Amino acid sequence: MTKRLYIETVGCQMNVLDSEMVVASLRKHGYELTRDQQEADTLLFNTCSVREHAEEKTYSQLGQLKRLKKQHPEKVVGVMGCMAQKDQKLIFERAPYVDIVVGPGQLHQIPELIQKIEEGERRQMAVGLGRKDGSLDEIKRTHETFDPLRDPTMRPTPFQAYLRIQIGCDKFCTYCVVPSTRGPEQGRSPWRICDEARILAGQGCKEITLLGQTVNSYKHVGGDKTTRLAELLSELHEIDGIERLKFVTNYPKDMTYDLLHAVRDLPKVSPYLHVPLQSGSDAVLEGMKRGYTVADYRDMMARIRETVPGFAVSSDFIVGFCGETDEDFEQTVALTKECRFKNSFIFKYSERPGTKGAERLTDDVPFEVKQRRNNDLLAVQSAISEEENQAFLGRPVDVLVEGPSKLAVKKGSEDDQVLQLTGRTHCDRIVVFEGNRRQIGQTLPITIYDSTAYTLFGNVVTEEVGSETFSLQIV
């Protein structure tokens, strides 16, 4: 008898990939997806602990299930991911009707844990040991055996997929829980990664995004061979069917010339690089224990400008970190203007239990100040993004068409409807244009005629043959 699974995912791309694999695993046990909590036999929440807001959102959603669980005690409710690893038994205390708590390194156990609940056993918890007590072999084994499971319906689009190449993190930034929740940094074996990429290409994926907490520090040692990201990109580049390769998230000091040469010389590799700066103040960077200085970041930007034509760099920022002064913030604004990021993701600092920041530092910047700095930096970045996008006016760009935009269909039969489509350039800029459903999944030449801070608008490039005009690649 078919069972129904409801799954809710918050957080990073790694969580999206984890959810895809959990769904694939449960499909093998007779589950189908549903978006209706009422009809679900099992409800899973894949969680994030990087920001307080994400955690409180999950606890709020769990609170809304109290009545449903009371009415239908046979439903299985599970919490998985980073919050599950961090909070563990606290989840059972705050939401006593939760049946399962599973850390990110134990997701392969979920079918077994669900079965135990269905057979009448009490609460089940599967989490990793702490960094001091845990076994590297244990962590590696759980991920390596689980990663190949994929469910295409959970991907961003049928033509795009995430592929994990690295697990965990060893940077221990004072604001971040990831080293504790996802364990030590390890690079997956290149042959496993390439095998998985071939499967994805065979399923019609044209764009693969390689994932790692500090993805450009990827390293795998096998026998007498050491493989780093540059070599891995070269191997993936040879796989037929793949048109684009991206990788996120990067660490500034690991942006080497060898890697940048691979970005420059391998046509499939996107010149888009996401490299969080976090702050433009050396004092704040030291408090964050980021391991680099403003000068180091400037040197990295110089290497990128020198090496990669048509590059685009985006960043992350945390405003209102412990002890951040007005002068520190103004240094961040100045460096943002200097670097001219394509876009930036800006967050207000929130103290995370279990981090060194929570143990050793005082969260002394008032919320109102954090909010003002967030808005000010966002305004600066928006102005830069708008100026940078204006440089594309009148230019043709290649766009991988992802699907319809949020705007309504305009006219025509289903196959020939004229509708707003959206896609991305090779350097990750969003482009909206008029087209039809047959163009979804194609890479089309688009000429840009207008722009905003975060969107380019264009038309499909046409060419004249004799007295007639034909749209290119419309089939």
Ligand code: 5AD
Contents of the next structure:
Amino acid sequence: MTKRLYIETVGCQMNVLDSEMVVASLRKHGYELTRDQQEADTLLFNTCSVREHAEEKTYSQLGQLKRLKKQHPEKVVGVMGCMAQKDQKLIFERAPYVDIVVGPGQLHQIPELIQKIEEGERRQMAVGLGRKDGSLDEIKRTHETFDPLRDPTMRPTPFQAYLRIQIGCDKFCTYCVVPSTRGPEQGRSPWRICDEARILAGQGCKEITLLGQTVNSYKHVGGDKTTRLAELLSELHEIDGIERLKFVTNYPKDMTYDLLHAVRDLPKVSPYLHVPLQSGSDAVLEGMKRGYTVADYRDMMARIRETVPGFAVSSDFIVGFCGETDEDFEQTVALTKECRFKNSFIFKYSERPGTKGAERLTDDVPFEVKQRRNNDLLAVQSAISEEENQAFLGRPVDVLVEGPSKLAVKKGSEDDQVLQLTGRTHCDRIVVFEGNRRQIGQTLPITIYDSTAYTLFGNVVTEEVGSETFSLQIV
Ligand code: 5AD
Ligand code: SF4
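For the form predicted in complex with ligand 5AD instead of the form predicted on its own, what are the coordinates?
So here's everything in the complex, that chain up top.
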């Protein structure tokens, strides 16, 4: 008998990938997806703990299930992901109608845990050992067996997929819960990664985004062979069908020349690097224990500039970190202007229980000040993005078409309808243009005629066959 699964995902790309794998494994147990909570036999919430706001939203969503669970006690409710690992039993206390709590390293147990609940057993909890002895083996077992389970319907698009190459994090930035929720850093074995990439390519994936918390620190030692990201990219580059390779998120200190040479020399690798700076003040970086200085980040930018033509760098920032003064913030603004990021994700510092920041530092910047700095930095970044995008006017770019932007039917029948389509350049800029459904999934040359801070607008380049030869310079 078909059962129905409702699954909601918040947080990073890792979570999106985890949800894809959970869906794949539950399909094997006869589940179909539904968007309707009423219709669902099992409801799963894949959660994020990076900021308090995300957790509170999840608790409020769980609160809304109270009535549904009262009317239908047979429905199974599960909480998975980082908040499950971090809060563990607290989830049962705050939301007593939750049946299952399962951490990011135990996701393969979900079908079995659901079955136990269905058989009348009480609440089930499967969480990791944290960073205690044995946690490494435990997490390794999970991902090495679980990752190859994939579900194409859960991907961003049928031709774009995520692929995990690294698990956990060992950097211990003082604000961050990830090292405790996702455990110690480990690189997956290159042959498993390449096998998985071949399966994805066989399913029609043209773009693969490699995932890791500090993806460019990737390292795998097997026998006497050490593989780093540069070598892994070369191996993946050989796989037919894959047109684009991206990797997120990068750690500034590990942006080596070897890797940058691979980005420069392997045409399938996007010249797009997401390398969070977090702050432009040495004092704040020290408090965050980020492990680099402003001078180190500048050196990294210089290495990228000198090595990778047509590069785009984006960043994350935390404003209002413990002790951040106006002068510290001004330094962040100045460095943002100097680095000219393609775009930046800006967050207000959120103290996370269990982190060194929460234990040793005081969250002393008032909320209004965090908000103001957030707005100010966003305005600075938007002005930069707008200027950078203007440089594309009149230029052709290669766009992987992702799908309709908004349905703006102009003329023609179902198949020939003119739509607003959206896609991305090789350097990750969003492009909107008019096209038709058949172009979705293709890589097209588009000439840019207009731009804003967030979007480029273009027309499909139609090459004239005939007297004039027309050469395209793709950026
Ligand atoms: N508060 C605010 N932002 C945070 N991030 C991570 N932890 C916190 C926190 N406690 C941000 C960082 C990171 C991004 C994914 O989330 O900028 O790069
Ligand atoms: Fe968190 Fe720092 Fe690891 Fe990134 S590098 S996941 S911010 S601890």
